[in-house]
Structures are given as C-alpha cells and as structure tokens.
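One chain follows as structure tokens, the form predicted on its own.
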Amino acid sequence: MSLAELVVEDLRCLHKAELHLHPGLNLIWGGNGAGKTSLLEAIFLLGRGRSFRTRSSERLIRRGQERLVVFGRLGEPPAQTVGVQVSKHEGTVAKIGGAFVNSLVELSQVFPVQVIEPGVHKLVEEGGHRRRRWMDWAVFHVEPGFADTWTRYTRALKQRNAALRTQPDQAGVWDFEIARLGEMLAESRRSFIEALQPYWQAAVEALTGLPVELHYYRGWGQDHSLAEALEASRSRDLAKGLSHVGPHRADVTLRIEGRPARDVLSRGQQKLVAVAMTLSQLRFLQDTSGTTPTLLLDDPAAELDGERLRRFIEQVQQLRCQLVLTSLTPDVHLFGTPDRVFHVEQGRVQPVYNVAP
C-alpha cells in the first residue's frame, strides 16, 4: 500500500512540511543537511513507530519544542489515514484512521515500509539485534499471530529476569510459559528462513556473486527443547541476573565458505549483502503474502562503484512497488525518470514539477 499524503511537524529541521506522493517513483534533493533524510524517518516512523537512524525518538523532536506529528494518508481503496506522535512527555502514540492503536506493531500492518540507507551494511556487520529485527518484520506480515506470541514472551522473559535477580527462588516459574512461547516464535522464524532461501540465493547472487550462505540460530542448541536449555542455564541465569537463552537471543548468521561474512568482505560488499537481505525479503512478502512495502532509498548510489549499482539498480526495479529515493541532485535517473520531485533547503520542502498526471 503506497502513501499518498505526508504530514510533519517539527522533525529534526523540519517545522512543518506536506508532500503529496506518488505512487511510483519520488524524488527528494537537497544538500547535506536539508531534511531530505528526515523526510524518510518520517515515512519510516508512519510505518514502524520509530527511527532507522536512532532509538531513541525524542531525538526526533525539533529543537525547542515538545512534540513531532506525522500524519499520512494512503492511497489504495479503502483510503487509511496513519498517525504517529511523539512527545517528551508522552512517549510515542499512534493513531489508525483517527483511533488509537494498542501496540505500534499494528503500524506495519497498515503501512509495511521498508529502507535501505548508508548505514544498511551494518546488518552484516553488527549484532544480532538488527538481524531479528529483520527477520521479525517479515515473520509478522506472513504470521498475524507471531506479533502477540512475541509480546507476550518478551513480558515472561521480563518477569524471569526481575525474579533472577530479586527472588530467586520464584525464577523457575516462568520456564513453561518461557519454553512454550519460545518454541513457538523459533518455529515461525524458522520456517520463514527455509522459505526465503530461494529469493536469497537469487539476490546474493545478482547483487555480489559470492557463495554467501545465510542461516538461522535460534538461540539455544538445536540437541535440547527450550526447556532443557533454561534448567541446564539456570546456574549461570542465577549469577548474571540474566536469561541467556531463548529467542531473544537468536540471529541470522551470514557465512562464506564457513568464515564471518563481515570478516571476509569489504564495506561496499556488506552493503551489497544487507541490500540482498532487505530486496529478497520485500520479493518474498510479495510473493506469499502480496504485501509491497513503501521502498526507501537514502542516497543509494552511496559506495556503489558502476557494475554494483547497475546491479543493484536492477534487483529494485523487479519490485515494482513504491519508491522514494533522496540525492544531492534533481537530475538523477537511476530508476527512470521521477513521478514527483520535491526540493528541500533549510528544512523547507517544495514541489518542483509533476511528470505524471
């Protein structure tokens, strides 16, 4: 579902800006500093609640003041409204079609959006963090239950924590709510990494040429159920205060030739590879559950020599959904000619022409 309207007030440096988008290619220009990239937060924050660039939303907040709205409008029939508030006293609130929603999780049912930015290699290069958040993304959009099976492992494995540390003796009795739920989610996320091996080793292989394998740890040793795993832990869980197994604790293990993808390649071939793992998922949601995100491009020429770009240029354009692309220049043709072009200085945003009717 493509976004049709966006709303922002005070954003970064941005005090209040409307875009009216298409539904195919969008350009944003601008040089460095002027809100191009806060534009795509924005869009980013309609559709997950938060920032790709920090966790912490306040951080979001124009300087001076108390809040940021984002208010988007969508463009399929039935038309959808989305709104997001941030504030420093309040915290994050969302809104969908005016009522408020439960958790932000709902966000990403409405709005599904995705991003690939400078910093996307670190999906590679980094914890494992970034990688489960990826991979629950996509669990969620093609298993509807995987989102409270997840919120109520993560407020069990809260509770075991407290325990661990402050009653000790009551900390075993959240294992069979922990290892239950637990073997649920490690399930979902498995079957999604099997089912996505086909759309991953057509992309890594466009995109890099490298044998780059991709693997799921689920958090726990695969000889033992969840619940063995807690007890065999549970000397070690007494003494940190912590749980260290679970699927909390899972990750997507990127390997070539049995060696650390991120110890073996250069920064533009992480890149190369985190694209992989953003572009097959996308091709993956599209195909088995018909869901075509918003796709966000942060300056994506960015580190890519000619053949990669080309290369990468080509993966994107097999989408066909939405696209909203920043660049220092309004003369950029990467994937064809723009829908909409919009120039942003000084955190001021105007459209500059409409190529489609």
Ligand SMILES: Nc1ncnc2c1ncn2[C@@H]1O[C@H](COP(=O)(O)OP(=O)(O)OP(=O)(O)O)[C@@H](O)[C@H]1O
Second form
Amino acid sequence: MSLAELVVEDLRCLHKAELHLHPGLNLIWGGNGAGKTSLLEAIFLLGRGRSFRTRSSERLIRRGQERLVVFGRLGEPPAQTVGVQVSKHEGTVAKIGGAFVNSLVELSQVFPVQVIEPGVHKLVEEGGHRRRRWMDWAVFHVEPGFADTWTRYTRALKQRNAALRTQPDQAGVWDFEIARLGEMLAESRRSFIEALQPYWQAAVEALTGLPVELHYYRGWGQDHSLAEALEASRSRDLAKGLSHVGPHRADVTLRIEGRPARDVLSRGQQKLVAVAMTLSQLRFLQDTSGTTPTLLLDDPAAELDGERLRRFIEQVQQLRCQLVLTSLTPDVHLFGTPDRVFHVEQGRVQPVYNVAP
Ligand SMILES: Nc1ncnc2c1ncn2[C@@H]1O[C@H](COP(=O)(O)OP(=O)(O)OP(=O)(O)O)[C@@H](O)[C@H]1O
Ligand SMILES: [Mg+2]
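Requested next: the structure of the form predicted together with this ligand (the form predicted on its own having been shown above).
Following is the full complex, with the preceding chain placed first.
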C-alpha cells in the first residue's frame, strides 16, 4: 500500500498543497519552519486520524481557519480514496471511498502509516499509553476483530467507571462483559508480542547491540482471571471512582539486565530502541499480513552518530516500503537517490523536476 496523491488544505502553515508521491523514496526539503513536518502530519492524519505531535488534532488547523481537510489517493489497486476533516466544532470525521467511517481505527486498515520523528524516544521514556497504542496498531492489522472488541470494551469500561462514581451498587453489573472482552484483548496482544520477539531481538541487536528485553504486562496479575482481579479491586475502585485493573492498564516494559531501560539508556539509545520497536513491527507486519506501510522519516539523522545512522539506514532499506523523508537540504542521499523531490518554502510545496521520475 502506498500513497500516490495527497491534497492538504489549511493544516498548520499549509494553505493548499498537492503532491504526487512516488511508491519509493520521496524527499521533502526546506528550511526551518518551511512546512516539512506539517506535510508529514497531513500524511499521518490520513492513516491515523490524529496528529503524531499534539494530543488535540484541532491544533493542526491553520490559524484563523475553522477546519482542515486532507485527502489521499492510494496507489495500488483497488485505488482507494481516504479523506479526513478536522473542524473546531465537529472534531474529526473521516471517509474511505467516499463513505463516512464509524471509527477512525478503520483508517489504519486502509492506509497503514508509521512515523519516526525527533520525539520517537518518548515511546521508551513516557507512560504506557504510547506503548499500548504502538502495540494495538499492529494488532489491528493482524486481528481484524480486535478493533471491534476494543471499542466494546472501552464502552463497557466507561459505564463501569461512571457507575463507580454515581451508582456504586451497579458497578458490578459491567464486570462480566469487561472480563470477557478484556481477556480477549489481552490474549490478542500477548500473542502479538510473542510473535514479534524474533523480529524485536534482531532489530534491537542490529541497531543498539544492547540486550534490551521487551515484556508484555496485560494490565492485571498473572495468577488471576480478570473477573477475579476486578472483584479483588472493587473496594479500591469504588474509593477512587476508577477501574484499576484491565487491558486499559496494559504495558510493554523494556528492561536491560533487569533494570528499566528508561533509567539506563541515553537519549540517543532510547531513540534507537524506539526505532527498533517501530521497525520490528513493520517487518513483522510485512511477513505476517503482507501489509507494507508507508514510513515517514522526519529528520531521521538527528542525534545519531555515524555508525548508528548507518545501521538505521540499513534496517529501513530492508523494509522496501514507501518512504517520505524530510531534510533541511536537497542533497541528502541517506537512503539512496530520491525517486521524487519536493521543495517546501513558507507553506508552499513545489515538485523538483530535475530528478528521475
Ligand atoms: N496552526 C498553525 N497555523 C499556522 N501556522 C502554524 C500553525 N502551527 C504551526 N505553524 C507554523 O508552521 C510552520 C511550519 O512548521 P513545520 O513544523 O512544518 O516546519 P518544518 O519545515 O518541519 O521546520 P523544522 O525544520 O524546524 O522542523 C512554522 O513556522 C509554524 O510556526
Ligand atoms: Mg520539522
């Protein structure tokens, strides 16, 4: 799957932009503040329905405007169209093939996209929600029913939390449904992490040479069923008005010789570990579901020394996926000669024609 055409309206500094992308290597170059990351945000929004930098997609709307629109046409047959609109009043809505989607998760099945950007180390450094999202994005691809189970689980959990606060005697009503769906989610994630292990070990070894282990925590203790854990946690949940156990508390922990990776690794090493998480996932998806996502690389050389950068490039090249790379200069050949080059300046994008099409 690759993105052939991108149209952007009113996203950050981009007023109107139209790009015809190559299924191979695309380079977007321009000075600081020109709009390079904004273009990657537009592509990411098409496949995820959210920004990779800010929690609120509305912040992506160009100053003074009410809404932004991103439209994409995917290259391979069946040539599918995807559209996302973010408006100040109606939030985010998306269309696939002209029809509104029920859930933004559907976007990721049609247009799988991943990003490696200067903030990627947060995957290692910050709380579990980023790693849950990382894990779930892959599970959505390998298990088609996962998204639906997740939606139903989240709904039941909201009801339970509301009951814990307002109708304590009703909170237990939701436990059966939560336990049933929660066990299903946990099993899907467990089997993904297990299957990922050889890919993870190869990637982290190639990129860092460090023995970083990746462990799955399902969100409650190993010795009990979720039904038992919910029961045991009831009084604490009632006291706080919150459910403390379940797959919404799952995490993927990273350890080196028994110690948390975030306590041991330098910032550059954290970045490489996060890159290993992303690249191993992409390799896994290619092998198991034939999915070839588009990979966005925002200033990928930042913070990597020569040798680490060489290993990183090698790993990315093995993926053979569509790449969209940003750079401050046009003469970047990190990943070989670009198939298509775009220059961006003050939010305006121009294709550069003196490069082989
Ligand atoms: N909501 C917005 N409306 C209008 N302009 C915005 C908005 N948000 C950010 N900008 C501006 O968009 C410009 C482009 O930002 P972007 O992050 O895309 O630049 P960049 O080319 O990636 O730069 P760098 O090389 O520094 O990373 C910046 O000047 C920024 O101030
Ligand atoms: Mg940038």
